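To begin, one chain is listed below as structure tokens, in the form predicted on its own.
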Amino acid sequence: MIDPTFLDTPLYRCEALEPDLGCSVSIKLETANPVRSFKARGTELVASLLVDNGARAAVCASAGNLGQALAWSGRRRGLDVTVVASRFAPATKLHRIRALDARLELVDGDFDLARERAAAVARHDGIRLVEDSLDIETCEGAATIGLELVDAAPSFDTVLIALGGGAMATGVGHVMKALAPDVEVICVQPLGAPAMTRSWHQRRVVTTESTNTIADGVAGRRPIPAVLDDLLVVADDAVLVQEASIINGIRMLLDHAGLVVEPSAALGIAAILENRDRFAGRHVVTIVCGSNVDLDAYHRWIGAAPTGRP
């Protein structure tokens, strides 16, 4: 069900990365594709079998990557979408939704606000509601990203996975539970939104007052409880990473791997900043998940004086 243009993506070693990190790495390269983004693999799915189903519409709610993907989908199959976001999301992810031709809704606040804002369209409508890392199909697309990585990596250690909503970390865990067990799987998450985390390490829903992190992908406040139960079960770790560290990890991916990327792909590279040790002498992948970025923004940060060494 998932159009081929977003499968088998790159996996390569970036040595180039090494001697400032200390391990081995390797990048599973999920931008080079329409949305830029991984969320397509699961909007394949989702849009597919709603039209096998006689949908018509559906509406999700989205930081902006998943609405992205879901417009990108639903428009091929003549799915109408409507995708509600923050008006304070970047303005380049609300810009590609409106040019795939979606409905796009604005709310003055966060994530949650537009999540609760979705759910009513979707009862006052009568149509579908896509909930990210809820809805099996979004988790299970992600899992395609954890076959390719068994069926296409020499032997790796640990791989480091951006966790928001659990889409991506629950779909890749279970594959690597299933399959290559020994593999340590670690969630990261910014210091700024870290309410999964914290859930995960608590056993329990955690929810935050508010986010405050450039990594707009992963910021949510309220975790899904049955997307936690999944997350407990996969994953072996959880950590959260300061700003600078996620700043420095936007520098390197781009001076030493060439990518443009948006915040929440520098997580993994975030985490080995922060703990050396901890991954030394190890053959680390990373999940680069996303690059639709701010321009803005981005050259703020790139152009920031290196913040040193976390």
Second form
Number of protein chains: 2
Amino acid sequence: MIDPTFLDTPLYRCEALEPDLGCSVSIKLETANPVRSFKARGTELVASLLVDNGARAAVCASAGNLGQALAWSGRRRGLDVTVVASRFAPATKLHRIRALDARLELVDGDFDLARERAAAVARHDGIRLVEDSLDIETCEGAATIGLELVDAAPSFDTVLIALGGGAMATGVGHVMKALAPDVEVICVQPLGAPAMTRSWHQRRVVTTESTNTIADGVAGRRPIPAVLDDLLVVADDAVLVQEASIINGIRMLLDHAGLVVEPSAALGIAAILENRDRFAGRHVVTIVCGSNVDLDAYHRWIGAAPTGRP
Amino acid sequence: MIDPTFLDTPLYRCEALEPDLGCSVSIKLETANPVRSFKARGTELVASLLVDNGARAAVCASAGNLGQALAWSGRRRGLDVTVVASRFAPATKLHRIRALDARLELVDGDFDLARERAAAVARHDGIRLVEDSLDIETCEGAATIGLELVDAAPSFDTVLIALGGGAMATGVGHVMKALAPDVEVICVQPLGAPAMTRSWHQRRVVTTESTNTIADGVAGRRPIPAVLDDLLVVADDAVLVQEASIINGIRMLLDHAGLVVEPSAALGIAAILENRDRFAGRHVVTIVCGSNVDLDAYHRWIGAAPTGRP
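Structure of the form predicted together with a further copy of the same chain (previous: the form predicted on its own):
Following is the full complex, with the preceding chain placed first.
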């Protein structure tokens, strides 16, 4: 059901990153596709099933990437898509959602407020609410990344996964635990948006009042209980990283790998930078999950200073 | 014989580029691999055959990418690789060649001088001289890009190929003419390094005294006669583009596609920018063939001015 343009993405060693990181690093690249993130793996499943069941419309809340992906998947299937997003989301993500013919509604608040508004739209219009990380298709879509990692006959011992709502972490994590149980599954979240990580460590939902991170794609305040339940089963650890490390990760991926990434996609490198001893000598896969950046911000991040240490 | 990490590379529509270009644009991305260019498709063949025949060493001249690729392919097969390059080649290319355990010899001149020196090394050491574009394996390796384009059930009508020595143009061009003859094969070269393009138009080898372009990967002065013969059979056209257009192409690929490219990889976009009427309404594939850039130069190119017109 998933368009092949989103599957079998590049997986390769990036030796140029390794001297600065002290471990072997492979990249799973999810940005070389029409929506520049992994999210379409899930929305392709969602939209296929919706259309098969006769649906004509759907609505989702999005930090920007899910909305873009659902708009892409919906457009090619004749499904009317409404995306509710924060007006503070990166302008390029909002622009692309509109360019893909979705109806875009902005809320004057953050992603969790957009979730509330999307639910209200779904009730009012009587259409399907697509809930990222809660709807199993969004996790199953992300899980195909895990299948591809396992198919590659992994020589790696660790996979680093950006943690937001939890679709990618639970999807990929589930596959690793089932098919490659020796691989350590480590989720990475910004210190400025730590709700799910804190929840994982305390084994109960912990919410925060606000978020404060450049990693807009993973900035949630209210973990979904069912997703936390799954994450408790499949994640071996969840770590928090500083903003400076995320920026260093963005810069290192440009300087040494020639990759443009959005902040969420640099969380894995940030985690290595902050835990050199833990990863020393290991072979780590980091999933580069998106590249939708506002250019002004991106130029600030890459221009601020030479690559340093956190 | 080719390591799968270099095969089945991403091919996808990039709608965000299209409003500025006036045509449909798909990208064939050859940068998401361990050597960040398409060259390893060929060196994998070269090195496999050499090792099968009992060779222990090889030497090549390189503008930087072939040397990196041959070093990678040789290292994993226990083949001693010597690369001769211009000392004016991008520092990052030279650094990566050394990092991949090749012996690097620098000449105080350009690529064509490096070719002469590599031939002398081969004679002196009695080892195989790998000649990019002349050795059929280098063209066959590049031709696998064409096979993947054809396998994708192409909806495109034009393929734009960076033209340097001619390995990619003849390899991909041959496949297109054989298997998708309706697709127009257009080679693109910088005005500052026009020897092969002029040769193609005049149907005889034309050399130049010097080159003057940022597109270091395609900057040759002396076309190889046998390669020109092949190019005359498989190319539908060869066009020259200005430096300003190459820089605009680099910038557009960053701004709208989130891709870091070296100048040679922006030649296709440059060609569209300079020939809008010709490509209007068409569906063009451009092969993004490499991303090995010196960061200082790259920052100059992307920072110079907002995306404009040539």
